[in-house]
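Let's start with one chain on its own, the form predicted on its own, as structure tokens.
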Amino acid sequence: MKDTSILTGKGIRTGAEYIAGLQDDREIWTQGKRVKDVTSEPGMSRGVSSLAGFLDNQHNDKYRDKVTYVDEDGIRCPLSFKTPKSKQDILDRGKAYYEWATWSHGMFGRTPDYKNASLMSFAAARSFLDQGTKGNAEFSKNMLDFYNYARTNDQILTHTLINPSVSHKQAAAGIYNDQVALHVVKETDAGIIVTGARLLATLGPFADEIEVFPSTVLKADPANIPFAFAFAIPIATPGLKLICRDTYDNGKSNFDAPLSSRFEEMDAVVIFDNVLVPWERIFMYGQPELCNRAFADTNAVVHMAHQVACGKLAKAEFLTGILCAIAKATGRDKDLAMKGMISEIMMMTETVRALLYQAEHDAHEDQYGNFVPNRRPLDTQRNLFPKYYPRMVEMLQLMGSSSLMATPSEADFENAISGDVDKYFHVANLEAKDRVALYRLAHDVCVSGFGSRQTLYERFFFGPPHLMHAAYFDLYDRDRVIDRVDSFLNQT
């Protein structure tokens, strides 16, 4: 593996530039092939070219400056990996992710910059990784080297958090099963050696490097430490395998499967068959009380919550629009009735905003003399929105209802029953064929696979939603507020 150390790049990537980056030996599994080029495969291919799309955008003049920054050693790099020194960083991160997240609607759930943002966090607050120095490893020095090397190479990184588990009993205490689990098998001179398999890395196919973190509650016990570790190492690495699920771009047109075709990111289950893992890409490791506290003593899940918030807000924004649309394109937006309906999903999406925007402007100071967003709003908003988006998806279907079905292909625009299509799919202010594109979007949100794929992926983000639900509840102020009760009740 190349030293990362010495290695700095150009700064911001074209998408032919990624594309290239893609052709190598990565060991990628799907409907019972090994794929050859996930650049040229059908259903991965147009994914691949929608995030290069997305890498062009950096170099466009009506975008550069907004979504990039150029360093101290003019290097121009992705603004997510900028650490934030100030209030206007913040928002300026923040007007990032809003960006990047509206080149898809909300749909390209996995944009390089969540994992830059996690990257940026553990960097920033590196001497948290002192902590676990192992021998001669010195862990906060390879965040370091490996975030530079990132940062100035615009690398696209996935990442895998969950272990497989046999017995839920026995992954709900802490511990977790060999056979299955990602594990450390042998110490070597040149690094750690482990098996097993990770829970799902979306956009694995598509990522350069793959970061390797833990996120479930590991027991702080000895019999833990072969799984406590966090590493990156490329796609491409020898032993990694990738087993994806079936793609849901079925190769129908834009004008067909508008979303599909374009944004599918893919995800797969990651399998590490004796995998060398060198000492200089280890983060930490053998500490399994330190890898239970890293995303929140280094608030990377507070920075990767507010690049989140940001692209749910985009993603709300979108299915408001294809519901008002609708309404005003059947003449049902006068509708009282209509109305409430819509305007459910209207309060959804300015809750979302409203969170967002306290996050971003109660931004503080953290403990390593960096800018955060206040992290109880962005708590809040995704505790709620895995509520909000299938609501928005129910309140689309019973809009659309069988319209959803009633949607002839584009090629019927075109063919012998075309006068047919014309004059029976127009409606009271569109034309017949923008009213088929405009149901086929709303199918492709609410019916298709892809469409069922973003509800439960939006269901499960960041987690059961019972633990999540939990962890808030620990979170929260709750003396603060039982005083006010106590004062109350004390008064004379």
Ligand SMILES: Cc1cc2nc3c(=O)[nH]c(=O)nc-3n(C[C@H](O)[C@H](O)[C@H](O)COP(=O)(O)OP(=O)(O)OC[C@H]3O[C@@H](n4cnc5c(N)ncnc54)[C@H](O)[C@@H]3O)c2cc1C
Given for the second form:
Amino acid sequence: MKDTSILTGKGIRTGAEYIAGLQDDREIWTQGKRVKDVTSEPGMSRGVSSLAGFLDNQHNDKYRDKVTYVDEDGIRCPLSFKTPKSKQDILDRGKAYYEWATWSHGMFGRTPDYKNASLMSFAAARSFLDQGTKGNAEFSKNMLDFYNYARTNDQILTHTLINPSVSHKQAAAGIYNDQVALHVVKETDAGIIVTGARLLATLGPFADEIEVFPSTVLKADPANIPFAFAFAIPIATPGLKLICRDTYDNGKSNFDAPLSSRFEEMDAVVIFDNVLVPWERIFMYGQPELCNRAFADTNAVVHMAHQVACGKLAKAEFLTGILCAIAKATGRDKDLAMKGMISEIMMMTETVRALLYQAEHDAHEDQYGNFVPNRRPLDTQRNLFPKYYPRMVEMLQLMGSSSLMATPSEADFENAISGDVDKYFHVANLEAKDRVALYRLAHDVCVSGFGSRQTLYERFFFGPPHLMHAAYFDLYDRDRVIDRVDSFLNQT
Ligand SMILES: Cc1cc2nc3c(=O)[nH]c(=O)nc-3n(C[C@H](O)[C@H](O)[C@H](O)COP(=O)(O)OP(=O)(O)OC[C@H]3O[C@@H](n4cnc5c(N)ncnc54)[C@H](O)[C@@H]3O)c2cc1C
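Switch over from the form predicted on its own to the form predicted together with this ligand, please.
First the chain shown before, then all remaining chains and molecules of the complex.
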């Protein structure tokens, strides 16, 4: 494996450089076969191209100063890697996240800024990692080196946090089964050897590096020591296999499948078959209790939730736009019932915006001397959106109804039935082709496999809902509101 600890890169990459970097020995499996090259694999290559296009945007005069920064060594890097030292830095991060998200209208959920935010937080709070120092290991130095490597080489990261559960009873108790869960089998002079599985890694096949970070529900029990670690390795590490789900990009044109033809980001289960993880790539090891606190105590969860809120705002605006466009096309924008329904999604969108505003404007200095957004509004957002999004999709289905099935393909506008299609598929305020394009877009949001996966993603990608709700409850200042009730009951 290359020694990445000393490789300072030249900063932001072009799309072509990113694509060239993916053409390595990575072991990716899909639909019964090993993929030779993800950059040319049908069903994968167009997602890669979209991401490459986003990287090219970093060089574009229109976006460069919004989404990148120049560090003290004169290297231009993604802004999401910049350690925030003021409220303005938090506001600038928010603008950059939002810009990235609008390039796919939130439909490419795992843009690299999500993981960059997490890595920035861990590096900025690296003294936290020294609490877990083992032997000669220098966890905080390892983290700083990896951060600088990823930052100055514009590396794209994925992560995998969850152990597959053979038994939910065991998992709920925070105990892992070493037949499947990823665990350490051996320590050597070079590093640790790990075996087992993790799920999932969204973007895994298209990433440069994978962070294998702690599952946050690890019981502080000596039996869990082999399961407690945080490390990062290249996707093309020997013994690492990514087993992908079926693609949702079925080769259709941009007209026929406007989202799935562009934004297939892929998800994979990750198998580690006696993988060597070098000591210099390990950031935590053997301390379950410390692992449990890592995302919260480094504020990584807050910075990630900030990126997420910006992305969800872009996505909510896009869905609101689709509903409004359909109402306008059919003339139903004058209809009282329709206004009532669409106002519901408008309010959801504006709630996300308001929570984001509060989080950014209440940003404050953290325990490490860096700036962090206010956590509670972001926690509120990330607990609400998994409920909002399925409702948004439902509204689109209710509004679209059979029109979501009245969707001839692009070719039908050029063949023997084009006259029929032109004649019978128009609506009050849209020509047939524009109407079909709009409903095909709606279909890709609320009916297609791509759209269903988006809903599943929104429900789960940030963690199990019951645990996220419980954490919200635990962090809430309950005494303050109980005191109000008590003082009311005690008044004479
Ligand atoms: C599209 C998609 C992309 C993802 N990408 C990533 C990624 O890139 N990296 C990553 O690490 N993870 C990723 N995940 C995984 C995600 O973190 C998990 O799906 C999530 O944490 C839930 O865990 P689980 O899937 O094992 O569900 P389970 O733990 O099996 O839970 C299933 C359901 O049961 C509920 N449940 C379970 N136990 C209880 C209980 N005791 N009380 C009440 N309800 C309970 C859960 O809330 C959930 O609704 C992704 C998931 C999806 C769907």
